[in-house]
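Let's start with one chain on its own, the form predicted alone, as C-alpha cells.
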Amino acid sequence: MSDIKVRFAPSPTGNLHVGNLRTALVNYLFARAAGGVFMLRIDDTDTERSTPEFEASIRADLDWMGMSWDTEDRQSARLDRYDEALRQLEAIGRAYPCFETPEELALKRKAQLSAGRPPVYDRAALKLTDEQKQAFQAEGRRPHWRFRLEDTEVAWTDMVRGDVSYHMSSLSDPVLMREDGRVIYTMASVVDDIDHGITHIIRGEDHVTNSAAQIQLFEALGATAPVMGHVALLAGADGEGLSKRLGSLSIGQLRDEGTEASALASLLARIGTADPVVPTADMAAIIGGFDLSRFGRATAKFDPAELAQVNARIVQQLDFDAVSPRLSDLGVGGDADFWMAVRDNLSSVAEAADWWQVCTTPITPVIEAADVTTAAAGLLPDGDLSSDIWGSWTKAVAAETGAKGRGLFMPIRLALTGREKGPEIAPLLAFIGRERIIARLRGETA
C-alpha cells in the first residue's frame, strides 16, 4: 500500500447528490488507483442540521456504490482537539477573539460595499484592550475566534488547475470558532487532516479560496499542507448548479428509479475529462482507467438523459448471475433464459418485471389485423414453443394471408404483448405459453 491517503468528508445535513458523490468517487478512485487509503470522515459539528438519518443515508449510498472506506472518524468526537488547536494558535498570536455581533458585522460589510471597498474584516478586534474585552464579557458577550492571515501570497501547484496563487490581503481573517463554541470547518478540517495524515485533498473548485487560507493554517499548526486538487463543479443539463437538496438528483432517488451504481461510476469518473464515457459494470476497470490529470477546468454538465443511456448499456451487459437476486425480489421467474430474452431491450433491471407480467399475467391484446392473428392462432405448431419455430410459423402465416414485413409481424406482436416495441417475440413464446398465445391471437384477454 502506498503512502497516499485521501478523505471524503460529508456533512450529514442532507442526502448525497451527484455533485457530492462525484467528489467521493474521485477521491476513492484516486486512492485505489494508487494503492492508497480512502477515509470517510463525518463532518457533524453542525448539531442543528446534522442527523443520524442523513448519516445512515450517506453510508448506504457509498455502500451501494461499492466504495468501501479503509478508516473513518467523526468531528463530534474530536471537539477537545479543536479547542487545543485554538489555544495553540492563540499562543503564537495567530488566533484572536472578536466581540462583534452578527448584526454589527453585517453593518460593517454593508458600509464597505457602499464605499466600493471589498467586505474584508477590518481586524478591529486586534485593537481592543484587555479592559474592553472584559467589559464585553461582563455584558454577556462571548467572542468568536478568527485566524490572523499573514499578508503574503499563497501559491501551490494544483493537481487539476495547475499553478494557483492568492494574496491574503484580499481575504478576511476566517472564523475558527463561533461565539457558542462551535468549531468552524476551516479549522476542524485542517486539524483532522493533520492528525489523520491526509496526503492529498481533492475537492470542488468552490474550495479554492478556502485552501489558500487553510494552507497558512496548516503551516501555523506546524504542518505541511497536503497536495491540493480542485475539480470543476458539476452543473445540471441546463447549466444550473446542483444542490444538495435537489431531490431529483439525489443518489437515493436515482437508485430507486433503477440507476445502476456502475452507470453512475462510469459517467462521473469521466465527466469533465476529454475521455469518452465507457459504460462498464466492473469497478476495477473504472479504477484502472482513472487519471486525475485528465480533468479539465471547464464546468462539466451532468445530464440525466446521458446517465439513462449509460445505464441502459450497463444493464444490457449484465449476466444473469449479477441480477438474479434482484429479479427474484421483483417476482421475475424464468431463470437465465428469460433474462437473456428481454435484456437487450431494457433500460433498467426493474423493467424485466414489466415484461414478466406481460408474458405471464392477463393482458388485453391489441388486434390490428384479425386475418393475420386468426391465421397465426390456427397455424401455431404443436410441440415445443422454442424460438426455433418462429421462422416456419410466420412463413406459414405469410403464405396463408399474403401479409409480409410490418404487416405480418406487428399484428402478432400487438396481439401477444399489447405493445408496438419490445424484445423479440420468438424467445418470449415459451414464457407466454400455448393457451395464452392462442387466446391473445383470437383477441381474448389472457
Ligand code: GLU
Given for the second form:
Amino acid sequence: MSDIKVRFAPSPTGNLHVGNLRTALVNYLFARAAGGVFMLRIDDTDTERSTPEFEASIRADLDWMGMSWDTEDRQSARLDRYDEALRQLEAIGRAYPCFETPEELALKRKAQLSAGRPPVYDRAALKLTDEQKQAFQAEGRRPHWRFRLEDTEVAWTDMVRGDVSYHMSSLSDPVLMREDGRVIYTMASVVDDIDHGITHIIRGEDHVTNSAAQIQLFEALGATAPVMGHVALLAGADGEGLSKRLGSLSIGQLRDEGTEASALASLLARIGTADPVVPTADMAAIIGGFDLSRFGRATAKFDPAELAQVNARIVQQLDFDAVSPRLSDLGVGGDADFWMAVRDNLSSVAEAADWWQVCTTPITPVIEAADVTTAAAGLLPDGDLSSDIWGSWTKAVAAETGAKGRGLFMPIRLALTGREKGPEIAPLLAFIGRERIIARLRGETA
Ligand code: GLU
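Same protein, the form predicted in complex with glutamic acid this time rather than the form predicted alone?
What follows is the whole complex; the chain from before opens it.
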C-alpha cells in the first residue's frame, strides 16, 4: 500500500446526487489506482440538518456502487479535538472572539456594498478591549470565533487547475466556531485532514476559496496542507448548470429508473476529460483507466441521454450470472436462455421482466395481416420450439401466403408480442409456448 490517503466527506443532510457521487468516485478511483487508502468521513456537525437516514442512504449508495472504503470517522465524535484546535489557534493569536449579531454583520455588509467596497469582514472585533468584551459577555452575548488570515498570497499547484493563487485580503476571516459552540466545517475539516493523515484533497471547484483559507489554517496548526485538486462542476448537456431535476436527482432514483452502478462509474470517471467513455461493468478496468491529470478545468457535461446509452451498452454485455439474483427478484424465469434471448434488446435489466410478462402472461395480439398469421398458426411445426424451427416455419408461411420481408415477419411479431419492436422472436417461441403461440396467431387474447 502506498502512503496516499484521500477521503470522501459527505454531509448527511441530503441524498447523494450525481455531483457528489462524482467527487466520491474520483477519490475512490484515485486511491485505488495508487494503491492508497480511501476514507469515508461523515461531516455531521450540522446537527439540525444531519439525519441517520441520510447517512444510511449515502452508505447504501456507496455500497451499491461497489466503492468500499478502508476506514471511516465522523466529525460528531471529534468535537473535543476541534475545541482543542481552537484553543491552539487562540494561543498563537490566530483565532479571535467576535460579538456581532447576524443582523449587525448584515448591516455592515450592506454599507460596504453601497459604498462600492467588497463585503469583507472589517475585523472590528480585533480592536475590542477586554472591558468591551466583558461588557458583551455581561449582556449575555457569547462570542463566535474567527480565524485571522494572514494578509499574504496563498498559492498552490492544483492537480486539476494548475497554478492557483489568492490574495487573502479579498477574503473575510472565516468563522471557525459559532456562538453556540458548534464548529464550522472550515476548521473541522482541516483538523480531521491533519489527524487522519490525508495526503490529497480532491473535491469540487466550489471549494477553491475555502482551500485558500484552509491552507493557512493547516499551517497555523503546524501542518502542511495536503495536495489539492478541484474538479470542475457538472453542467447539463447544454453547458448550463445541471437542471433542477438532474441536480437534485438522487442516486437512489437513478437506480430505481434502471441505471447500473457501472454505467454511472463508467461515465462519471470520464466526463470532464478528453478521453472517451468506455462502458464497462468491470470496476478494475475503470480504476486502471483513471488518471486525475486528464481532468480539465472546463465544466463537465453530464448528459442523461449519454448515461442511458452507456447503461444499455453495459446491460447488453452482462452475463447471466451477474444478473441472475436480480432476475429472480423481478420474477423473471427462463434462466440463462431467456436472458440471452432478450439481453441485446434491453436498456435496463428490469426490462427483462416486461418481456417475461409478454411471453408468459396473456396479451392481446395485434393482427395486421390475418392471412399471414392464420397460415403461421396452421404451419407451426410439431415438436419442440427451439430457435431452429424459425427458418423452416417462416419459409413455409412465405410459400403459402406469398408474404416476405416485413410483410411476413411483422405480422408474426405483432401477433405474438403485441409490439412492433423487441428481441428476436425465434428464441422467445419456447417461452411463449405452443398453445399461446397458436391462440395469439388466431387473434385470441392468450
Ligand atoms: N462536507 C463537505 C462537503 O460536502 C466536504 C468538503 C470537503 O471535501 O472538504 O462539501
